[in-house]
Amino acid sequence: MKNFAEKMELFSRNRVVNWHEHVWFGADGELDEKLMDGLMEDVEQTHTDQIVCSLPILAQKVTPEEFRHCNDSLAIALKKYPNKMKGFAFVNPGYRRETDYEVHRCIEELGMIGVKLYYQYRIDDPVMRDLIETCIRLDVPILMHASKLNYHPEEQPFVSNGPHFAAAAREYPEATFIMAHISGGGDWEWSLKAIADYPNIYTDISGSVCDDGLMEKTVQMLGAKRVLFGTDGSYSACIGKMIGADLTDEEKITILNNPDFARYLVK
């Protein structure tokens, strides 16, 4: 029986990229640098080589002024940790012109490597088309909040789940979609079944759900190359999921440093 230090050799001996984390605002509405520094301590202690962060607003209505402030604040974090942290730009696609400008600004000027979306619109909503086409041209992935809510779905009426991602992938097979946190709650098997046949849809393992068999079923249905390591505020739980999963070492190493995403990290 391996002790914890021996189990953590999975992380210390291999390259680790965390594709789903966040920095946040403090009570003053500005970047909470103390919280951010604590996150980066976790990065160091867990042998994580790079972490990809965004700063979203968890609300239905988000204005261009608000999402620009999110991205400007994230840019402060990226400058403080240039070798460790990469960024995803947060936008509200309902503002088409402002979103297009912001995505270009974040990718081309601020050095971000992807786009983060929340639940303002579903991924297959026609309003998304301009943004998806922009991301295709810029060759950047879209990470979108997702869940198949079984209880209180009215709290997130436009949240995307597997069938929504499948519809978007059919229309845009050249896009790269990340269906966020398969471990984030709701009926994860529903979403896995819906996206299984679409190779341009990936998922990350972030989230606090630790259902028995979740990791194994995800890899069985998608293959390890369509799974990304991520934490989304559940750092210890997600490390535990990696260590405890009944997967091969090769599968775990692929998840920790997915080769399909290596090109984004050099942008």
Contents of the next structure:
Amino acid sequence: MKNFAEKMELFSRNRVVNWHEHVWFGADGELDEKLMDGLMEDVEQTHTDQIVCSLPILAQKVTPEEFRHCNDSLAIALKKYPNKMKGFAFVNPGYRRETDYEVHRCIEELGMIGVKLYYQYRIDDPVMRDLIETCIRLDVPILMHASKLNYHPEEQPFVSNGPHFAAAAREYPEATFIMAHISGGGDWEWSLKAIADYPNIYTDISGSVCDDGLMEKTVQMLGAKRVLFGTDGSYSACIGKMIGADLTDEEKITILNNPDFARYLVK
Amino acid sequence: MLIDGVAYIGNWPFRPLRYNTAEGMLERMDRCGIDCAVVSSLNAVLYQDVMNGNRELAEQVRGCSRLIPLAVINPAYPHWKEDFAYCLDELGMKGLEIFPGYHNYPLDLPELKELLKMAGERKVPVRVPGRLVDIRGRHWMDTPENLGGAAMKTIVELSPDTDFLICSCNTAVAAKAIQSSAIPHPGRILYDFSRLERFSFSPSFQSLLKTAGEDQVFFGACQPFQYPEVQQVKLYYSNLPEETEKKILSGNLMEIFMPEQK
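Having seen the form predicted on its own, could you give me the form predicted in complex with its partner chain?
Zooming out: every chain and molecule, the one shown earlier first.
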């Protein structure tokens, strides 16, 4: 692999912030510390300076007890890696009062810097309004799972994709939304077209899909300043996409350490 | 030397592709340090008569020793036997690729078995991709079919003396399924790692290496669908012994496609 080490200097020579990763529960229902430690070894090996994790539950129904346990477990991880790891609080906005309390607890007491949502409700569902307004008041971003599936959409009936984010951004132009994993959310052209006109919607490049041209199209439609580096379990794929994309060094450096998001890391 | 064992030339109806002509692919290969690529006709996947695609491909790669062409054959279509022979004898193709999902035939089609045996008799390998495009982003007019581990096992069992290149699927799972077969397979079976991950959450690349062994793994970049660098990253971080890396980068495919140079 002639000259490949040179290409990898993109990571070793620049600051890298990974905005989409996870820690998970083990079989015993508690934080899987071995898996987490493995992730942090990967972080070191790949020259990642900071990693932002959450611990969501991939199910339609999630109770307040469950999401509190997720966040308490994430807090253990944050304490173990205080310099490298930041956290996003996971909640189910269907429990409006409990969600509001939990977001405040996670941001103000546990030091988390954003909110992670899954597919319990769509981002433009009215039930989201309280949560979005809370995030605006606390000045934290909302990272939400997203997907536009043509096959098996029944598996995620309330999943959000581009048009849902656009509707939420229209209603709340002062909120900061991250439409998750453009490389793992199905028809990426669909979602990019839908969100292109909304400057408060960002996306991250995480996901295992490595479609050639995806990176260039994303930057062409959103601009590099609306794109964040992320992996979501697919480190090789995401590093490879960064290395292989026909983007300028300046664009790549912007994605690896998005200046619009720097302030969240120092909260 | 680096050989990309999984590459295509042609168009795809659901999104524009780049570097998808012979000239374009060579340009990208130069940029990525890829010396040779094993290519088939992407147009043949969806043309009614695959031979239109095979002829186009032969025309494009004529005189270019860096592009090793495979014939796409549909054994459920008339005249397939003569077409396969024509591709090998007249068009200079070095192997076969099958697409049961796109060409709409079951794996127990008698002609499929016959085709695979023909490949074995002619001593050319058969490439079998699990899919071309990730199911999550697939167009609604594309096929919903994928070939997984069980299907790969069924296919290789049809012709034990034939060499196979299993690719574009979870090959760690496919290798395990194929190894569980009760039917001995004297032919070689190689696996790519384009759908596997190297890092700790799901280290399936390491799992494939452990299951299949270094003599059965090859580099496949899935050009022009994917960024080739993604596969290079997996090797870069794996810190494999030099000899192992050489086999994966080129040695194992050279034994199949260029035995005289090995």
